[in-house]
Every structure is written in structure tokens, then in C-alpha cells.
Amino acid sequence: MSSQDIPEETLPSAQGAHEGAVATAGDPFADPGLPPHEHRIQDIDEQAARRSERVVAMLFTLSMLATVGFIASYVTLPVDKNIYVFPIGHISALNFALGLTLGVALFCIGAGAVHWARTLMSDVEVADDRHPIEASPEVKAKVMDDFRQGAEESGLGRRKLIRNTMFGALALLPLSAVVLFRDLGPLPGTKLRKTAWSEGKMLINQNTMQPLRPEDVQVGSLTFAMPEGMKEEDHDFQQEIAKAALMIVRLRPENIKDKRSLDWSADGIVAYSKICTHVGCPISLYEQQTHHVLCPCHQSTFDLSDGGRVIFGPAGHALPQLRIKVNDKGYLEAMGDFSEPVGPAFWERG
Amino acid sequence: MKKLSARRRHPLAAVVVLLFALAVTGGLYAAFAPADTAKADDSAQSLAIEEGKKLYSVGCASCHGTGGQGTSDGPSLIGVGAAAVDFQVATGRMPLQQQGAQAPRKKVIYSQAEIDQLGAYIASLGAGPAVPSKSQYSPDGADIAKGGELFRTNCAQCHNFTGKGGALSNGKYAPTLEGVKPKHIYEAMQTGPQNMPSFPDTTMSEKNKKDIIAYLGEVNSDKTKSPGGLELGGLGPVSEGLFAWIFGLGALVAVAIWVAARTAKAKKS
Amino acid sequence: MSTASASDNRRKAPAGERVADWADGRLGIYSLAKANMRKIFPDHWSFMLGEVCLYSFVIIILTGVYLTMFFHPSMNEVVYHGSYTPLQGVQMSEAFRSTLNISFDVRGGLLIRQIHHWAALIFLAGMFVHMMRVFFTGAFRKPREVNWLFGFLLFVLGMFTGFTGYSLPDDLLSGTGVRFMEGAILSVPIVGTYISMFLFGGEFPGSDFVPRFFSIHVLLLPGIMLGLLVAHLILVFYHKHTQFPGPGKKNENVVGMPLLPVYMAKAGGFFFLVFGVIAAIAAIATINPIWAMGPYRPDQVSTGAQPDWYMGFAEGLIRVMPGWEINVWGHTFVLGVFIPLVIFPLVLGAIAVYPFIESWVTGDKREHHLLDRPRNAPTRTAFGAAWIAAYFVMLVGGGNDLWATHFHLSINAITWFVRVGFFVVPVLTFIATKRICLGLQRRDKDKVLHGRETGIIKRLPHGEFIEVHEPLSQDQLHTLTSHEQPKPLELEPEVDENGVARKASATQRLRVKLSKGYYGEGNQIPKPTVQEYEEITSGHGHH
């Protein structure tokens, strides 16, 4: 029911003063009590109301008309057909006209329902009282007499043998829900130390699948390679990649301040670790006037020529360096296993 | 802005600029200014390896050296070759403005023509990277698939997944590749400029750079299709975050703004 | 009673009350109706921020199992064939594939996934703010605190539910976020491994955790979700809502207007509303376009990874953490990581348990319905501020890298800066904070003794000019000063009335130390009292 129901002679009198005034005149600062209600103007002018009535009606019209148009544009539209709409540009058509529409439709029906709420329902504020949460007294003492009546009746006080079993088999059930979890997955054994590089096997260059040569790979080149015999078919290719991705820079054998990474190096190509010692991010922004190596994760800074050192950043330890050679036929292999574990550190790591 | 850089990346705009730089310096040079005549006679050669020097000397030597063998304010350009050359200097790149963390993209200021000269300078310094030809760097039946996983493992950790640019350390960056020419893609993956790490052929193959370069034009040019709508700069979630906040949250706000507001009374004066 | 009136209206009773009579006979509706019906809600657009986050919620579940329809949550490796041409021949897991298929091939799919997106970001946002606005006007104090946990608990399940959903597409940014994930439960001390190993199945990033993921996504997460929402809601009905104070609003009452029909129409449309901006704002912007990213590979990655933005803060925490690490008897505390992953809950607890402490503090065990405006709770408002401001320090943080490329900064700097910020910031906000709440005191003080300023300048008779001062009306002075005015607590007398000497603890000394910073001189400026303002305007007028 709507205020424009109300007899037009019995508005005026609800304006009067405040509801409940409770101001005295010595309390300039006291609750003057609620104010009194102010017609809108769809309340005492019907055109208006009318007017109000039309533009809820049109809102709810336009809704079912976008809705046609959701339908209409469902069958119609190819879902691989792509238009140009500035400023937004080349976008699916079919994505844009469904989203258009169905958000024309649902915020239609919306604005209706508030604008018919605003302008026609009742305004009238009204106040109600409200009802503390805590009981009375009394409700409490008859709680806490039912409550030590109940604990009496059971006796699990007075019989401690029985309540202790009960606590200690409940305890104890939900251990078989923990030892259901254990075949979540194995347990780490050495799985972290270890990853598909070994002696002998040659570094194969991710871009062409080729095998490595030292003279393929110049000062100021970066180049991904992985072991040879891994195949990205392989069911534990993602596994074993995640460990082994390797990164290989060529430098100038004066510029290498570490002695063990000179060392490691063949013809001055060092190969580090790809995957960050932080938490794992495969790292290869490589500067490679500076010889830095950047994280796009988490910005740890690692110095190729020094030993794959941190310099920037929240990485803890160095990169792993990978001990490489040049082997008879004139390609680079690795000469064993990385010596310390590739990526994030963890608690056995030591 | 994008009518533009459409256009420059159109495979005649090469020519067109050309055209007009052989006009301004003279039909003198007609002869040998295109890339492509590497073969051109030996006096047309030297002629304009005379030509570039004398536009080193001006515009280079006062940082790289008389002779092009670097000083404390440039490298050496001993070896670098006209692609180095090409990129840098038909990017705007250099002359470089200032010194700063890195030489910024900015307007050229060589004609194709002089540029070519000054490659063939300092190709004559010692032996580099060539200019590449069309053939070399047109995409045409590359494998754009096989470029996005090629972009993926070599490009993307700097330049980002669809080559929008990047952080390095210290207030280096890596530019996006928005309108970059595929000539120029292709002679910053041999060349390496500055702080980028280089791929030669013997690493990347010429059909790997025509795939990457491929696929950047897929998903990287003023024709790139986004399906679902504004790409927000491509950047990822920081950008869809503050989508979401200033128009998602804002636009509901002001709503709900609209929702609780008083109704307008009729005021009785 | 029942009875009776129900057969006296058997014979003639429309369809409807039938229906409502069979129901109430079995679920006893008419008495929940009649306390219910027109109940009464206050009006102010702040309340509706609440009803933002439940209504996107709704979204995230009807598009959620539309998407269910057609997602495939397994890691199965497979090769694309599908119509998205730069991947064609790429290999890839279903679920990425899948993933592929909703976007391009599933008419109106792209759009479900990206409503599904959207909503869920502007439902961490509302949560956040919907969060602010209860602690800024104190409307967490008894008897919401409870209320105030379940909100909370939503807040940060709804992140971790967030974070589980963009991982399960499977694409190279959101594995590079469950890499992180990985690397950050390894610097768990001691059972870090065993528990990656468990999660993932093995080694990272194994065939599990998608389909492990994807029934936390949606079954686990939104089902304790949809609980603690429902008894939120039921909390909020019970307490009945707060107002905010004004003439005819008072702590025993509520003044508004009644769900039927007001309420009923307003927020029932505001549903539609929300519904139909995500829908737009879906049509218009892209989210998360897992087909610009490729399939995930351990070993590629982008620059700009980022996670959505409620992760944005961890993310900060993780990205400036100095590398710490120590190696102990064979052992390693991964400090540079394991710290981030205390620090993050801790910060987020700080303000979920924030009205225990200050209502221990306070020694207020009242009931509270009427809002504080935020500027009459100055330590309040200020820690709101100080913790918004670690908050939003740790956001850009973790946005450093985009920072560095727009602002044309260095990454280094950043870092520092946030480094330093974290401490810095919050400190000297919550000191500004503090002074600008104070002054606004003082200016409702002026205002309600010396009036509304109203720009008009008067010429006296004897030439000076003065500018004319409007008395504010009874409302507005009721209004400006009715708030409550607490004083600190006092510690006990050291002697006792018998002399015999007490030490008070120092946990009570602790309590008046910060029940002075609340409450004590300096911090509020006393509200004028009805003295002051009679002088005053029994005077010249004019001041």
C-alpha cells in the first residue's frame, strides 16, 4: 500500500512537531525526537505518482526487451565472429551483445523495483523498539538450574571412569581421518636433491633441440637447454623440467670472479639453475652487460658472474651452477648431477 | 597514434621512407642505399662507408671513440655490425639524449639512407650482424604457435606474455614491443642492444625468430583480437584489480548511493 | 487460536493463503513473518555494502556451476586442436584446454567466465570495505563481535577460495602463483616438504592438484562459505541493524522503514543492480585471458606475475623480505619466506581481534546500536588508518615491478621504500589520522556554538564587518553532540583505604596507559556543554 492511498486530510496533521519530543527547555542539545514526515512530491500530486508508475513500467519493458535481444543475439551471433567497437576494440561480438543485454535486462528489472521503491512505496520512517539481547535474571537462574539438573541426571561428573573413556575415544577417532591422508602423496625422500641431469649428458638447446656446441653460444647470448632424452611428452616431463630447465651465458673468462664457477665453466659458458632459489620462479632476465639475472616474481637479483650470488631481492642462496664440458664430439655436457639442491630452499636442505 | 604505427608496419612504408630520404640527399646514392644490395660494386661500397664516417664523426665519435673503439661514455662498435646500427639508430635509440639507466625508444633523426651508411661504417670496423633481409624477418608461413611457446621460454620473463614491457633492476626496463617494426624484432634478437641478452642463429634459428616475430603480430598489433573486451593494458591482475575497484566498486557504490538517497521532498513554501 | 481461524476460512480463502496456511501448519511461518515482516532497516548507502558482497557472492555460485558444466579439472596432458590459432598443436593439461573451449567455443561461456571473474574481485573488495565501514563506526562493539569474526572468517576464506579458483585454469601465470604457493609451505619448518608432497601428490607440480583444487574451489571453501554467510545474515536480522545517531534515533531503537515492501523492493532490486554492472562491466572488459598466457610450464614464465589483487598484499610482504637464511645442525630456517608467511596472518589478525582489545580496553561492556561517526573514536580511526596503510604499502609492494615500468622508477628503490614504508607509513598515518579527527572535532565544536558559518558579510553601523553566524537547529546540535565522551581509566589508589600497599599488575597498568590514549586529554576534545553554549548565545551573537 502506497501513500498516495492515505486521505489527503489526514497528511497534514502528521506534521506537526516531533514525534515524541522529548526537548526541555533547559537542553538546548536534547533529542528533538524523530522529525516529522515531508511528502514527497509523488505523494500529494497524483500526475506525479503517475509519471513514477510510467517510468517503472518502461524500466520493466526495456528489461524484457533486452532479454529478446540476449535470445536474439544467442542464436544469431557466430561465437567466433569478432568486431571492432571503439574504444574498446576488437572484441567477440557475441561476448559484448550477451553482456550488453543481459546487464541492460537484469539492471532494468533493478532500477524498477527502486524506483518504484523510492517514489511510491510508503517513506514514512518509522522507529521500533529495541529488545536487549541478554535474558533476565530469572530466565538465567531457571537455564543454569535445567543445565545442573541435566549434568546431575547424567552423572558424568560423579562417574569419571566413564567420562574419561568417552573424552579419550573421541579424542582419539579423528586420528584415522589424519592417517586416511597419507596416501596424499609419497614422502620426500630425496626427491628435491635430485633432478634429470647426470654425468655425460649433453645440454640440449630448447629453441632448435639440437645439442649444444661451445661455439654456438657467443658473449651476451642467453640460452635455455634441458638434458638430453627428455621429451615433453613424457608423463613427468612438468616434474622433471621444473628442476632440470637450465640457463646458459657465455662470459669472458677474465670477467668471472668465482673461482669455482670459472672452474665449472667450459670455454667460459657457465650453466646455472633456471629456477629461482626463492621460491621457485623460473628466473632468466638476464642483463647481459651487467651479468645480472633478475626474478620477474619477486625481483631477487642473482650476479652470473660471481658465482650466481644474490645481490638484490628475498632469494637466500645462491643459484646452483651446473659442472659442464666440452666432450669428444665437441658438444657441451654436464658432468654430473647439480651438487646441491635446485630451487626454494627447504628444511632438510642444510 | 595506431593509424600511424599501422601504417609504418605496413611492408611498403620501408620503401616509402626511402624514397623520400634518397630525395633529400640526392639521387647520388640511388644506387646502393637499399639493404637488401649488399652486392652493390665495390666503389659504391666504399662510397658509402665514406659517407657514414663522415656522419659518425659527427653524430658517434664524441662517445664511441674516432674509430669506433668505445670510450668511457659508449662501447666499442668493433664488430657490432649494421644490424646493431640499423636498430639502434632506426628506433631513435641513438644518439642517445643522455646517459641514464638505458637509451630509450624516441624520434629518429637519420634518414634510412644515412642509417645505412653509417651500418656499412661500421660494418667495415669489423665483421657483425648484417642488416636482415624481408625474407629473413617477414612472417609470412612461420608457425605462430610454435612462436608463442618460442616467446614463452626466451621472451616473455622480460618482455611479458603478449610483449608488453617490462621491470628490470635499477630503472632498466624492458620496452614493449607495441609497433615495434619486425625488422627491428629481429635485429635486437641477433644483436642483443644493450642490456638484452642476444640469440644468434646458432641458438635461435632464423625460423624461430620469423615464428616469434609471427606471433607477436598475432597477439601484439592494432589488429589483435581481444575477445572479452578491454585489454586493460594486458599487464595481468594488478590492472584488472584496479578495475575492479574504481569502476566494478564504484560504479555499485554510487548505486547504492542512488538506492538509499531520500526521495526529493515537495517542499510547501 | 489457529484452528479456530483456519476453519473459518476454509470455505472461502484464495489460493495463496491456502498455500500459506499449509506451510505455517507445518513450519510455523505466520510467527516467523510477523517478526519479520516489517522489520525495520535503516537507510544509509554504507549498509548496502554488506548486501554488494552477498549478492556478488550469489553471482560467484550461479556462474561457478555453469562453469562446472564445462570445465574438466584434470591434468591430463593433451594437445590443442581447438580455435584459438596461436595455440594450435600446443600441448597443454584438459583443464587449460577446457578452460580454452568455455572461452571460444561455448557460446556465451567467455562471458560466464569473465562475470564469474569479475565478481569475485568486487567481492573481495566489498568485503574489505563493507570490513572498514563496520570498524570505522565502532559497529563491531557488543553485541557484533561474533558477527564481526564471521565476516572476517569470510574475508579470508574468500581469498583463499579466489586463489584456488584462477589456479585451476592451469595457465602459465596462475602456476607461476602455485609455484610460489609451493615454494612458500617448503619454508615451512620441519614439515614443510611433507606437506608439498601431500598437496601436490608428489613433486611440483605433479597431475593432483587441479582436481584437489578444484573440490576446494567448489565444494570445501564455498560450502563453510555459505554457512557462516547464512549465519551472518541471521545475526545481522537478530541484532537488528545499527543507525547512525540523529534526532529520534537512539540506542534502544531502530528508525527506518520495514522490509515489506520498502526493503523488500530496495534490496531485492539492488540484486539486480549488481547482477547487471558485473554482467556490463564482464561484457566490456576482459579478465584474466588465460589464452594471451599459454598452458603452464615450470619452466617459462612472464614478467608482470601477479596474483588478483587480495593476494596483492601477501604478495608485497613475500617480494620485500630481505633473503634470510640460516643454516643450523643440517638444517634450514627459510627466514626470507617463512617470515612473510607469519606475517600475513598476524596483520590480518590484528584487525579481527581488534574490538576484543579495545573493549577490554575501554572497560565498555555495553551494548552498542548507534554508530560512532569515525571522528569521535580518534585511536580507533587511526589504527584503521595506520592498518589500511600497511595494507595498501604492501600493495605496492607487490605491484613494484608495474610501478617501476608506469612511473619510470627503479625496481630497487621501490623496494626499499616499502621496506622502510612498512613501518614508517602506518605510524605517521596513524598520526595524521589522529590530528585531522581531533580537528574535526573542534570544527563540529565551533559549529555548534558559534553556528553555521554563512558567507554573508554584515556591515555594523559602526563600520565593522562581521560575517554572519546561522544558529544550527536543535536536530543538528542533537545531532553533533551526542556522542559519548568516556573517561580513562584511573588506577587504583597504591594504598588502600586500610593502608595496606597494592601493586597494581602490569597488565592493569597497560590497560590505563591505553585507555589514556583513547580516552585521556589530548586525545578528544571535550564536546561543548550546554553552559558554554548558553553564554555564548545569550551574548553578543556573533564570535
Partner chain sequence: MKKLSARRRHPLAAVVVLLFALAVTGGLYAAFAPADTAKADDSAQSLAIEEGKKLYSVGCASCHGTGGQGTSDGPSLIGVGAAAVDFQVATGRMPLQQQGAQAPRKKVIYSQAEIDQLGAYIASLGAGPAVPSKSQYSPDGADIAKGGELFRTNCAQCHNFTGKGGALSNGKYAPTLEGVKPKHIYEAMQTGPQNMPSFPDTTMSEKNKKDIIAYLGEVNSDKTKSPGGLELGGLGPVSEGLFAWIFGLGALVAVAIWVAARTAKAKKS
Contents of the next structure:
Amino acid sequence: MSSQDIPEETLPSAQGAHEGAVATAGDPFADPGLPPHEHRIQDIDEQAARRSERVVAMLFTLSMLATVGFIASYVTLPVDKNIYVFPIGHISALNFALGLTLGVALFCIGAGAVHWARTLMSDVEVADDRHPIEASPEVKAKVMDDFRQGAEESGLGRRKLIRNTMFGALALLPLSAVVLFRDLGPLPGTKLRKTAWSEGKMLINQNTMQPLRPEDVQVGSLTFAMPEGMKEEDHDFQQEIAKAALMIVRLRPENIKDKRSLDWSADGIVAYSKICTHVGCPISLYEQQTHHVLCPCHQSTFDLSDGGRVIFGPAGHALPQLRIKVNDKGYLEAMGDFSEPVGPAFWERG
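Alright, leaving the form predicted in complex with its partner chain aside, put up the form predicted alone.
Excluded here are partners and other molecules; the one chain stands alone.
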């Protein structure tokens, strides 16, 4: 149906328009304008406004208390404790407490902000004409004026109770995320600096599982060893061997260039960490003539005759050496742990 088929008395121009309507020449439909503004009780009654202010402050305060409860639950509740919650059933007490407190903290901030906006901030509807995307200096000045007016009408400066409790709730809430960083894993402590090697532990051949004697290691051979007392069936064997894995090479003493390496050897037998100092791959390729070992992952090459220093590849530092000796029973044994952390470097290595 076209406009010509509509009776003139039913057109908006014939019926009249709301107050403030604007008619455009040649357009039979007038702009209806905005409905008359209705004042809220908070706009005319300061006591009602103060009640709303207290409600908003109470919600922000509840958010702060819930955030504190979140942190307290995380610190105090054991991971393995279960509770019965109707109608859910048996669930983790920690998960329930964390979810409940964090949910209350977020909800109260949102509810407080909504209640503040609906009862205390200005609710006068303002119509503005569309304008080009690029703002003119006049528009920018108007935006700043509107912003200042909105800030004044929000009562943020005048209603200090709301402002202070809101800032408190927003300041405490991020602590929930900070506390969750603790779940990235247990703190390493000194685990990265220590291995299963200690003074007096004999070197055990990983192939025969027997203690090593100097005569078991021939010149030019490569032997892998682990500390005495470790067993493959131990639950932490893989974690420990990843740090304690050892490779043993026998060199002629005159071929050992580094004085410390010579002092820490036993009858020309040098013991170095098997873990590459680049990304932790196990080193297993040995070149007899040059005394070089090669990591198969990224081709980092180390010279065992010169303190295990890096001669090629991305590795950042030399292989840690284990000081060894021959004990009274004729077996090779460690004289302590590695002098520095094994494997890739980490930020607090020093």
C-alpha cells in the first residue's frame, strides 16, 4: 500500500505529533521527538538518593569481602576436601568456594554499577544530530563539555562513599587473578640447581647397572652413567635422571686442554652432564678424533677436551662437569654435585 492509498486523516501530520516533533518539507512522517522526562524519586528526594547511595556502597563492600574470601579460601582450603551441596552433590570444597566468592565479587561490582546508573546518575535522554566521522574542533569541545557534565552529574566527586567503595572493590578484585598465578605450578626452589649427585655416590653404568671402574672405560669410548641408588621403578626416576644423566669419556691426560677439567678427572676420565645446555636434549653423538659431542636436536657441539665449551650451535654455555675420583674399592665416585645448574639456562641462574 502506498502513501496515496492512506486516508489523509490517519497520517501523522494530520493527527499531530508529540511535543518537539519536527516535520520535513515533502515528508508526511514527522519526527515523534522524545517523550517528556519523568523524574525519579531520587531526583526529588535526597533521602531516597542517600538510600540508593548506601545500597551501591553495600554492593561494592560485599565485592571487597568476597574478594578477600576468595583469597582466604585459596590459601586455607585443602585441594582434596569434598563437601555435599544440595542439589549438586559432592563437589570440591575449594572449587565451590572459589567459584562462589569470585562470582559474588563480580556480580556485586556489576550490580552496584547498574544500580548507581539507574538511580543516581542523570537519566535525561539527549538527542544529537549525526555528524561526519572526522570531528571538528567545535565537536571536540562539545564532547569534552559533555564529559565534564556527565562526570558532574554522576556524583563521583560529591558522593564520596560510593567513589571510595567502588575504588576499593576494583582495586581488590585483580588480586584474585594474581593469586591464581600460584597454580602455574609449584615453586621450583633449588630444584633446578641440584641433582641426585652427591659426595661419595658411585657412578653406575646405565647399560649394565653395575658400578664403574676406571678399566671399564676405554680411551675413545662413550659411557652413560647415573648416580648410585637410583632405580628405574622409582616414581621420580624420570625427573631425577633428566638432571643427573652423565656421559663419561676417557681421554689421554695430555689431550685435556683445560686445567680444571684435568683436575676434576680420574685417570683421564672426564664426566660431563648429558643434558644439552640449549633446550635440554640428551647428547649421544661422540667423535673420537676431535673429542667433540654433538646434540642431535640443534647441532650444538661441545669440546670435552676443553672444559665442555661450546664450539658450534645455539647452546649458550659449556656442559657442567662432575668432579670424580677413584674410591678405596677401585670404583669411580662423585666428589659432590655439579658446580652449576645443568641443562638450559634460566633467568635467575648465576
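As the structure is a prediction and not an experimental result, all values here were calculated from the model. Take the two forms, superpose them, and find the largest set of C-alpha atoms that agree within 1.5 Å; that set is the rigid core. Positions refer to the first chain, counted from 1.
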| query | finding |
| --- | --- |
| Per-residue C-alpha change between these two forms, Ser265, threshold 2 Å, rigid core fit | no |
| After fitting the core, Glu199 CA displacement of 2 Å or more between these two forms | no |
| Rigid core superposed: Glu152 CA moves 2 Å or more between these two forms | yes |
